[in-house]
Amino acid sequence: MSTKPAFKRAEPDARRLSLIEAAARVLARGGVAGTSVRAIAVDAGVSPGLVGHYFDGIDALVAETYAHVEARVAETIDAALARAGTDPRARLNAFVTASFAPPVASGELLATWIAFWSLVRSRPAIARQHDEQYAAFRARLEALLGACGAPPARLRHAGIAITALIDGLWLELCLSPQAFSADEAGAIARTALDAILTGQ
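Taking the form predicted on its own, give the structure of this chain alone.
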């Protein structure tokens, strides 16, 4: 009589990705305090030893999970830009409002980000990733604002202000989706863009 294998087999890249996705789920459910190699292994349906085979400790896995989540958000924004075509203002609007729809605007993703943010002050690698992600987002936004005619001297402050507005709307939308809709968040963001681009 054959016995069922205790753990699933998968190709190395697929297994690595499944561990990263499991880490994101565990972080979302239990935060940093509830995240361990064992908890991630249980979620992924593998042995703790297999996690150690792919990652040099929990910190390395969390850092890769952060990068993976960042990449998912960037892919969503890229897709929104592709749908917007070549018109500079349409692209700017798409970039700014992409954060207000799934999969970016979701309670699970918010919980994962909160876990990451809690590590920024204690884990230099996570702090670097956060700084790089923020800088890249703002640089793309500033380039889109510039393409729409925003004065170069105002790009830095405009980028900071719009990034803060997006983050605030996204946070409230994830925390209390009944408070306002994604369409309303987009309209608010576009009004702010109008003010910046017209100099009002």
Contents of the next structure:
There are 2 protein chains.
Amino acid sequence: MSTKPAFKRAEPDARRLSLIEAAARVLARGGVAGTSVRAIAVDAGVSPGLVGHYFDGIDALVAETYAHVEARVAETIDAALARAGTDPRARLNAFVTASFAPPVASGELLATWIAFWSLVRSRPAIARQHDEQYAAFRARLEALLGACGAPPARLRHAGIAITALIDGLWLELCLSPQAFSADEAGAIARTALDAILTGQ
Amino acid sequence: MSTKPAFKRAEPDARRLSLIEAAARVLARGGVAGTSVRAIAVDAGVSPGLVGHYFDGIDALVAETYAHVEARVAETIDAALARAGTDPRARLNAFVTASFAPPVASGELLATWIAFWSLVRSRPAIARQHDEQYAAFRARLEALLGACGAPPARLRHAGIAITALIDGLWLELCLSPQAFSADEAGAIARTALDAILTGQ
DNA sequence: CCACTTGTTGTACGATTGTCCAACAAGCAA
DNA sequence: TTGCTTGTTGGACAATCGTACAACAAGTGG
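Can you return the structure of this protein in the form predicted in complex with a further copy of the same chain rather than the form predicted on its own?
Up next: the whole complex, starting with the chain shown before.
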């Protein structure tokens, strides 16, 4: 009879991903205070030492977790856009609706954002990453706004405005879900889109 | 000759305040990661044990620090409103301008917000405090909007919208000050106010 | 079957955390 | 001055943190 292996080797990329997903789960479950190398290792079913083997410290793991979670958010929104068809305004509406519904707007995701934000000011590399992901988010929104006929001269300000509005509504929706509903947030965002696309 | 006292007693309220202000400074200087009971005590020129004498744990100190800093923010905005005179729209403009200028919009303040946000989901008492402070902020904004002639039926959504827009712009201004300027943020917010006050 | 590489383990390490508490002393009342 | 209250000290305490590293073993190429 054969002895069972004490552990199984994983393909490096798969192992990295499983650690990132474990970090996201731990952040969602216990918040920033409940997140540590050990807790993540336990959740991933792995020895704590392995975290250091794949990431340059826990801050780097948090940064990669943020990037991964935001990529999943982007996928969720892309799926909503695809479902909305080809009408530019319908796609814009789908964008905001998806932004305020689970799994995008949820208290669980917030912990990952907060953990990442807390590193932005002290870590230049993470500040750069934040700038890139913010720019990408805004660029996508500007493309949708442009497709709806927003004048190019106003595209920059429109993109900043709608991005900020969505972020502010999303944040409050995560922090105190009872202050207003996801439907209200969607209605507010669509009203703002009307105002911007109509032009003054 | 008299021996110098080893320490001086402070009036309880003054001592509490000095600890809160020290916590705000430490959060501003070192971020969430650089903040601890000991660091705050050193900054306040006090023994670490004294923190426990005035606050039920460091989370309570963070919560009170947030309340204090937001009160200072409110004072700064109130001063801007007073300077703006009595014209309702001028007061509204002053509100947004003050929100995007130091000391309200600054990376230093952000750390206090982040530390507080990270406690909202796990501490019911802090969640309640957040709800109250958010409601107060929005109520003040709704009063200013109402004075500008915004129809009462739309006041709730208008208040949520402008609050979210200001929050989103403020957050991004703190996180990456080079993405857009405070003047741009002010112009964007004033445009949104125009759209809301004109009615659609 | 035997190296050899390297993913993985488990622990030890020093530093730091928040909290607690006995001892001290400052300042007021008598 | 004498006594008393209590703000204050400073260190002890257990727990936990992130990281480093030597030992082990899984899987691959020979």
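Keep in mind that this is a model prediction, so the values were computed, not measured. In this text, rigid core is short for the largest set of C-alphas that superpose within 1.5 Å between two forms. Numbering follows the first chain given and starts at 1.
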Inset, instruction - Assign each C-alpha to whichever of the two rigid superpositions fits it better between the two forms, then state whether residue 121 and residue 161 land together. - result: yes
Inset, instruction - Give the rotation angle, in whole degrees, of the smaller rigid part relative to the larger one between the two forms, based on C-alpha superpositions. - result: 21
Inset, instruction - Having superposed the rigid core, state how many Å the Cα of residue 58 shifts between the two forms. - result: 2.6
